[in-house]
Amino acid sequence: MNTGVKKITAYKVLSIILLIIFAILFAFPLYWILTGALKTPAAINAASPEWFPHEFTLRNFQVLFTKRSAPLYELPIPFTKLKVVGATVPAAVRWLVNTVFMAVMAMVLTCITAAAAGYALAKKRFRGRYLIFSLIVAAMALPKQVILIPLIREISSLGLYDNIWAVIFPTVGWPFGVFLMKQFSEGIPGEMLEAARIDGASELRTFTSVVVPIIKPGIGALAIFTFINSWNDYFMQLIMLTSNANLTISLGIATMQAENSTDYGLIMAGAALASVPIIIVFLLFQKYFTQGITMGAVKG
């Protein structure tokens, strides 16, 4: 007789316990940042850590939003040296806007170029495609420090040094993105592409109406990877950006530190502010990210 009660096995109990433990371990750094941003300097620097703040304060956020100011935006007027400058806001707001703009533009442009290149390498037959793909795979093992000097010279010759686009453009041709999209594009049925061509669809229409819906989970996974990679690329931001109005949130917080002391409360307040967009992006693309990882795991 089926009573509808699921049998609880030792394996399920152990799995739940392990999941809870890992969830606590992964969530603890975020908890520590959020609570640290609300602690007093004495509590942060205490010899014995306070796991839960006994005294809450907004002093760290006040310092973050009042120590410096910057224009909200600066739009250059074409063919002139003039700029349209927005209202003055706390510098942390401008830095956050810069970082979000940088990460979103890098994500969008990388997904477009990687999806198109991956599809071409997977489904188009042209001379040299195996060589091109081999070079892309080889470029994945090339550290960015190797190409730093020619990259800086190229960015400077284009007049983009100390500009947020100097951090965006080098990310667009991400070799890993092309590799990932090629692997997803390999699973596109050739019959569907032939049917689209027979129906008179152009190459662009075939790509947007047939290819993109099939590889959408891979694009979602790549979007998260690209956003986080661009957001956390402190090295390139440090090299390419110098002026106060063009800094990212991580660089801006670093420049607010005193020469001989470290304000950990200010750092944690900045980290808490910077974590909000990443959490939002992950929640928006979580479904596609999970599907992309699953499809990549069972593909064969």
Contents of the next structure:
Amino acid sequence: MNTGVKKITAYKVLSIILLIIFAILFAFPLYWILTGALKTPAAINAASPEWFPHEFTLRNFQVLFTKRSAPLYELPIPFTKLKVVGATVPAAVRWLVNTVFMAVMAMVLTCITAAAAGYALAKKRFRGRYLIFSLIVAAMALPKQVILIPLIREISSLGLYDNIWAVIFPTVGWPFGVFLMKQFSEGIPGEMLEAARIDGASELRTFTSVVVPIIKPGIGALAIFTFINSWNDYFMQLIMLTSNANLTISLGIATMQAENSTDYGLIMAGAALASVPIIIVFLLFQKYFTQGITMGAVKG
Amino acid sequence: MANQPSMSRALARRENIAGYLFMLPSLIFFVGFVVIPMVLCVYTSFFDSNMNQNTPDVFIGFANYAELWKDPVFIKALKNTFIIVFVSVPVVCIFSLWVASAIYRMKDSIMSLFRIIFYLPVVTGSVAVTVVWKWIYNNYYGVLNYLLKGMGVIDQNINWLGDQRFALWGIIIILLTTSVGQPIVLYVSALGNVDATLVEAAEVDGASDLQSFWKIRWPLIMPTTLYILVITTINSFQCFALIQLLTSGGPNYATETVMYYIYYTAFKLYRFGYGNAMGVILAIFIGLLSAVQFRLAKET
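Alongside the form predicted alone that was just displayed, please also present the structure of the form predicted together with its partner chain.
Everything in the complex follows now, all chains and molecules, and the chain you saw is the first one.
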């Protein structure tokens, strides 16, 4: 018995040491981005790396912000070919604006459509619901990239190519959200819906005042999940967006690294700009995020 | 509601209409940007189709598919893709199960700290992660060469991504760091849900730690393992940003994958039909592999 206890402790100590080593390795790339962004060119290209910068500089961010510029926003005036154009700002700022707009729009549209559809699939006994649900599950198992070529032709014929909506719409169409919301809606007690119906509440009213409050945690999880995924969905952005003013921050950084592949300081500054906002969002809402991941899998 | 043997006709109609109305917004996006492209993908794969929408596509039957098997680049890409999948899927599963079992009984704050660290590479985003690894792997200024030389593992700098022997493994290592985050979250929650009394009962009966793991926890977390197998497989098949940003499939096609080759065929060679045929083959392989995994999981 005694040796058994010792064995367990030895194993435990060893596994914790290994765990810490791996944790350091996993955190290192981010640490290297953040410190690299603040290092001088000499420190970046030093033969023996500076594990912690001896000297901090904003030079990399200065270069990043002066290299390219773009208008802060461009709003087309409906029914004309005119546009309202904002002040000229560093392109990286515009890319951030684009990325936030894209992620917020994808998030809002996904949450609204998926909450309604998930509720319908879980609680409404309409014809064809099994067929629709199997289609959704089948589509989830396919890699998105398989459909990229037809998608790009479709987007072009809709006149949306090189437009931020070209990235938003396919993200909203991706059925994971519906699947997730169906899982959450299964838990709505039938009696509550029944009671609302007997009280004479309309379907829409039942949805907004009975269903939505119950599935709110699910909507929160889906919102944060969609926001982060769409922020980081480099592939979709790459194939849909081309002109300088329309890029997202990830895409902009990728373009910059293709042009200045040896200026690692500059590229790290860009990488920091692309990743720090989304990491902050993740840390703030990490609880919902974890919940979303696990809920999607529980009965998956 | 569900227990009533027959709903009144009016109610059934109301359920139908409400169901469709709630589904409608979501279905527009799902059908428009997922289902239609999927159908078109299969359809176009039988045509000689290019970017120019003015020249009509020519029906060529299975010619695209026949050409695939004679295309040495495609064969190489297929081989590499399978190496990536067969290496990363088991490693991701075993590693994340190990991390999860090491941390799930820790204090909540420490457990979520580890969970966040292992999730960081996912949130950081593929572009930021990729560019920092490009620097880490760099022949002259990279940390990796510096460390390995310091430890005496290698005596000359290695151009990790430019060397046919190492490039694919360099990619796989980055892929692994960005793949374990979600499985760890899933395993932690699955292990936490295992009924503690079952484990205690077994321990009272004299079962060792290892025995109680294999006899009790392992079977109970099987659905989670299955889900992780499937998502990791799909993820590994989709490995794209790493290749596009780091090696473009080189050197000498050493890191060419099916996903990258589809992109290359469509956007550099403008052969849409041929690219779609590859997409269909990829989807079939993913479907088959998922089916095998389901079968295996059912038997154990």
